[in-house]
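Presented as structure tokens, the chain that follows is alone, the form predicted alone.
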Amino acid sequence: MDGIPLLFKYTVPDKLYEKFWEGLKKGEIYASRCKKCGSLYFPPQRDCNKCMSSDMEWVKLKEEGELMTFSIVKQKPQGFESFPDYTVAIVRNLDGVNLMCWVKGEPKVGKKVKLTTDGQRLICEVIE
């Protein structure tokens, strides 16, 4: 039985998030702090959930991190159906930021990988 197609689409606030997309053009992952209490958001956000200040400040996420999880993507989500079969993971930085990122190599738990993007998208790296 065939699904009924959705088709979803919204504007993402460029100048609000500008520098974390400005960042991911030129391979930079950007998270926001809190001037505050040092609460540290990935993906950003403009206030504080812990202390509710909207005092932030943007932080550039170390690039070396851990291979937490992954999965294999077989069954792909609207707007990716021409892709390849693709692997994500999760990926805990050396900040101990927890990020979702399309994987390149072979993946395994475990393993130090080097985060970077492909100009939209976050990329972990297989390096050891």
Contents of the next structure:
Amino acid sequence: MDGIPLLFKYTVPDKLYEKFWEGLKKGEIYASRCKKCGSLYFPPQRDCNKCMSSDMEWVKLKEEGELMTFSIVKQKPQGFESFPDYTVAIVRNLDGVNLMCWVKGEPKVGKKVKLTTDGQRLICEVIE
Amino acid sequence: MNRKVAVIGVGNSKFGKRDDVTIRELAWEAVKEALEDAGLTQKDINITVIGSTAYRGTEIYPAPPVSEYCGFVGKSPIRVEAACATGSSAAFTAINLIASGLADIVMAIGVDKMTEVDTATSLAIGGRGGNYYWEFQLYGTTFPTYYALYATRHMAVFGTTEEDMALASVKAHKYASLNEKAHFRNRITVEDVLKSRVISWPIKLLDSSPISDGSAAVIFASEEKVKELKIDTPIWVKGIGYSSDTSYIAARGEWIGLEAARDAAVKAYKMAKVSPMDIEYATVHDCFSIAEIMAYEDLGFVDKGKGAELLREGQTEKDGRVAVNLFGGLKAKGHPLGATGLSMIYEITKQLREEAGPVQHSFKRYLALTHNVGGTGHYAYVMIFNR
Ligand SMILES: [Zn+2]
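To test you: the structure above is the form predicted alone. What is the structure of the form predicted in complex with the partner chain?
Let us now look at the entire complex, which starts with that chain.
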């Protein structure tokens, strides 16, 4: 027999990392940096766990990077059923930051890529 | 540890799609077997620790109903969770309760009913097994995707192939065919694996452990109780290692092995005062075929990058240099998250007592190890046992 369905509805804070979400709309990627000790955080953090300071600034990340690894998602999870197959990758940019993104172009480990956004998420374009 | 701790009883339900039971009856199968194995009743147990991830079942707070059904009301003050390493986190807690002197006999019960939700929902829950905000919401990662990122990198750096990975699945199914408690009893070939449906490339359906229901239970006791109860073959906990890693997988800096597992292994070897070369039998966390290859390397059985070679040479088969997963692994015995770590201790105990029937490995020093990973290396536990 059927059990009673449990529907979870979530609200997530949208002001917390607003600069990052605004950057996504403009094709820019922002990380946060501690003004006191210089630690760089991606995903951005509001608090520095190294020196305990919460005095942070936003830093725009460099767009050049290298494709470290990838996977092509064929069986999609709930919420992504309507997307065509997408490729998830990890890219290391020139700042030495490792970022998850979707891939545009033919992925290969070691390829040079350009980091950008599609307005909603990070994208890496493979440079031929 | 302040006091020595031994395994004195083990139980394991049949793994699989168990739509014939709720989580309560499922847990009882392992609990009953463990109590009978140790020759004890519920009143002999001081505390039970219940490990369950629970998100894929109707009982999202499973400890009270399980405890009530099994006759442990008043004795189940804690439920633990560490994703796919939940079973080991229950064992870890139970062992500590005894080592600290707080309790003398503790049962760790691991149980999960994972097939009560559909596959798309299950994938969406697994995809949250990292960092929801920065991974799943933006990129639609599934749990196989995370391990696939490791597989792609391992292939690019070391030349590991999809055929190599397939060998881990073939081995798992071969041994599961001899295990009446296994989810899958069928044998498969490398070609079957390569031809199976791609889930998250390079991971295919037959590279993946199934979504399973199941339970396992382990009774731990202090040295004094082992003597008092005249346990004839106690299995001693020699070493415990634990570690963890970042939730955001990209932050790790390298994707060729699980740093948490390496760290946990170093700690466990140090505590047990043994080296990787002393281990004769290991249960490793082969949730995906690449995970078994990385486990050989992370545990120090071979140098980094040589895992596939060890598998190809058949050195991890029964009576090989270090036999691995002779119960069929997570791949074919099944992987009910809460039960898996305790199910590994169940298998180690049967092997070290020489009660493993057709898959009995030959021991000289009677040293064995469990390697249980939670998430994609978010948690890791390595435990070393001897007879
Ligand atoms: Zn700082």
